[in-house]
Amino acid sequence: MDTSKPAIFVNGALLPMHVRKRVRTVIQVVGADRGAIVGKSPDDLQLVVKGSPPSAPLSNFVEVIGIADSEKSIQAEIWTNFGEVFDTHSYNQLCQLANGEYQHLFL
């Protein structure tokens, strides 16, 4: 794992906190618009996330890292396919830790 450039866990309501950081959240991808992927994020708000996807087709549900540009977009660097099944609840949950008591576990 490469803990030279840290992100921190965050879902869509946590993303508004991080604008111009660098950050990790996992999708539920819905769509493409623009040029950009449209997804749901773990607490079921939705995301854009831009940048150029891997030439692999996308899973349903993708983890990406990146910048948070706004509110409500992240700038991707790393997409990683997780699946056709995953637990958005759990992935919420962390991300709360992960920005609550916990904090200095993940950074």
Given for the second form:
Amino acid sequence: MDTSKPAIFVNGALLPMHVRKRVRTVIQVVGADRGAIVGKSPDDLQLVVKGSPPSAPLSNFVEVIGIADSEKSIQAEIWTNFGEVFDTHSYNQLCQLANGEYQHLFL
Amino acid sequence: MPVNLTPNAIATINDGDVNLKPLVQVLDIKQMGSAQERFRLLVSDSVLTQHAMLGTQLNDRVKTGLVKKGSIIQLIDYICSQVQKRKIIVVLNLETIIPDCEIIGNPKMVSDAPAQNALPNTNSMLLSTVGYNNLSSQSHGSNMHSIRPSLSSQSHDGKMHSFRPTSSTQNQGGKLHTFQPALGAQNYGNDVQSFRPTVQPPYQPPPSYRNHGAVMKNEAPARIIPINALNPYQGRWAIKARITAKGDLRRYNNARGDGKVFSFDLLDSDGGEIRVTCFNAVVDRFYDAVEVGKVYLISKGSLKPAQKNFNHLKNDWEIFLEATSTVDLCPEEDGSIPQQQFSFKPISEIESAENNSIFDVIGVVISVNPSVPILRKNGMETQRRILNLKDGSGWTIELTLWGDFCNKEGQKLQEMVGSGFFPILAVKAGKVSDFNGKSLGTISSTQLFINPDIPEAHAVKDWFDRGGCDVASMSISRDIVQGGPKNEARKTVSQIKHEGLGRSDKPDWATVRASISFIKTDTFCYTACPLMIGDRQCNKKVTRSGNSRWQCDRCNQEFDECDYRYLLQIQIQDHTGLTWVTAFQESGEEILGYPAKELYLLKYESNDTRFADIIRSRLFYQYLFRLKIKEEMYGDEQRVKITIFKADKVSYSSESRYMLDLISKVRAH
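The form predicted on its own done, now the form predicted in complex with the partner chain:
Now the full complex is given, and it begins with the chain already shown.
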């Protein structure tokens, strides 16, 4: 595991707190808009993911890691297909844990 | 509203009347008895008072306040009896006429003890004609005598004076007599009204009395009394009741030899119920004579304490019929006796009921399973059929039908449900079982009524039709204990050892999330008997018999092909430790994903590399194991044996939620 460049777990609501930092989240792909991917965050907010998606087609759920370049967009470096089914509720809880009381346990 | 209490009611009742149905007033209520709750009333006819015991079936009237101090009540069924030389009225049925009323008149206590200081009294003289029958022991040759009660007051509150009649014979052979109460000197001139009792004897008097003749037996028929008034201390009684259930003729064999017995249940117009049992010769007399649903007059027979483990009727007694007993059919239908008596309880109440308790329930049959043969412990085969019942309490319960119920009522219900009807089923006397949650089962005295024409049935049907059918309801049977203490107790591997699970009498159950770290493959299955016993496979281990055939010792048969069943020894491991567990057929297949026979053939006959690959592919997978943990003796050594009851691949989503929930609980502390 690469610990040199930690990425913070975020959902849509937490993203604004980490602008210009390295973040990770899982989006449900909604569509594409002017070269960027539009998706839904685990807490049901709309996010824009920029950067170059992999050549393989994106699955329904995609994990993206990159720099939060605004309160609603991420400049992604790593794209990982997470498949067609994903428990966004648990992931959202995880994001809250990673930014709350147990923050020190996360990279 | 002025009320007139029935004049002379107390004196009349004391003299044996049972038909007057008088209006009396309750002056006092006292709770008596320790073993059984009873109430004693002090009742007044405005002149005299007398103690009256309430039949226990009337206790509710007192508890609900229908009968309280001051109430005017009408005595409907009652009898005056002598208890320890004191007369007391036993009230079997009554109606409240006015719930609350001021004390009427200035009644005095009546007492049977002879007056010591009976003084003649000039204040008031009462004259009455008394048709008094031979109650005094001093009467000879005459059934008409004078009675001279004397009142002597001892208390000074003007309310509770004692009335002490002396039954001395003064006037032998006379025709008209004076009834001459003497009021005590300290009686402050209360207005005592005159009364004219019309006294009736409890039975028709015997035709004649002679001075020194033989004692005549009273041949008059015994009076009909309510079932709830039956007790072992009455000589003569008769009851009029409907037969609500008739048991099968059973033969038994005990130390005293062979015998036969049958019993039937009675219900009378007051809602009293009692079981009647006949043995041997008495069986022959009555077995064919009694018919369910008909009304009978029953007399003579002994009362014995009810066998509560067989008899669930609300009566402490049971009638044993004898050779002299009579059971006579009442030709005319008596509409005052209901066909059946139920005390329905909502299904929700059964959840907290004790095992083996008896319940009446009514509900909608929402599903019926087919009937299956079951091998009983004694080797006999019986039928079992499970159906689901739902009621307005929002719960469903499993009802297990046994034996004949499966084919009679069970078959009918299955056909009805199968063709889209949801019949109403009333269950009389079902037994609560706590196997798999709580369920209800039939016993020999259970009765089932499909679509009975009773108000409760219409109410359930109405509820069901108006949307009750769509209400999601929880079952109190089976797995409703999910997350409950028994099966879902999450443990780690080390907790099994450290908490000493399995050391008690009953096995412990635990759910463990662990990975398989090793599967023993020298012997992973055994050769099993494929024959069917009832609806189950025998599954006993079989051995080679000589050539190529297999032999089962239990079935005592040989066959060419045997079955292979898993007997897997597995090591499972989590972050706390490692333990050996055993998986049998079903869980073995859940883990390995192949039938045991297929793997056996792979290993020994075709391709043992492929076999090794399959085994290896199962290692380090996480499972949720439901384990049964029990200490057992192996030779003279105690060993904790852990069996896999169920093995489920971990669902990451639900496991995540489970862990998130745990974290939130940690945070709460």
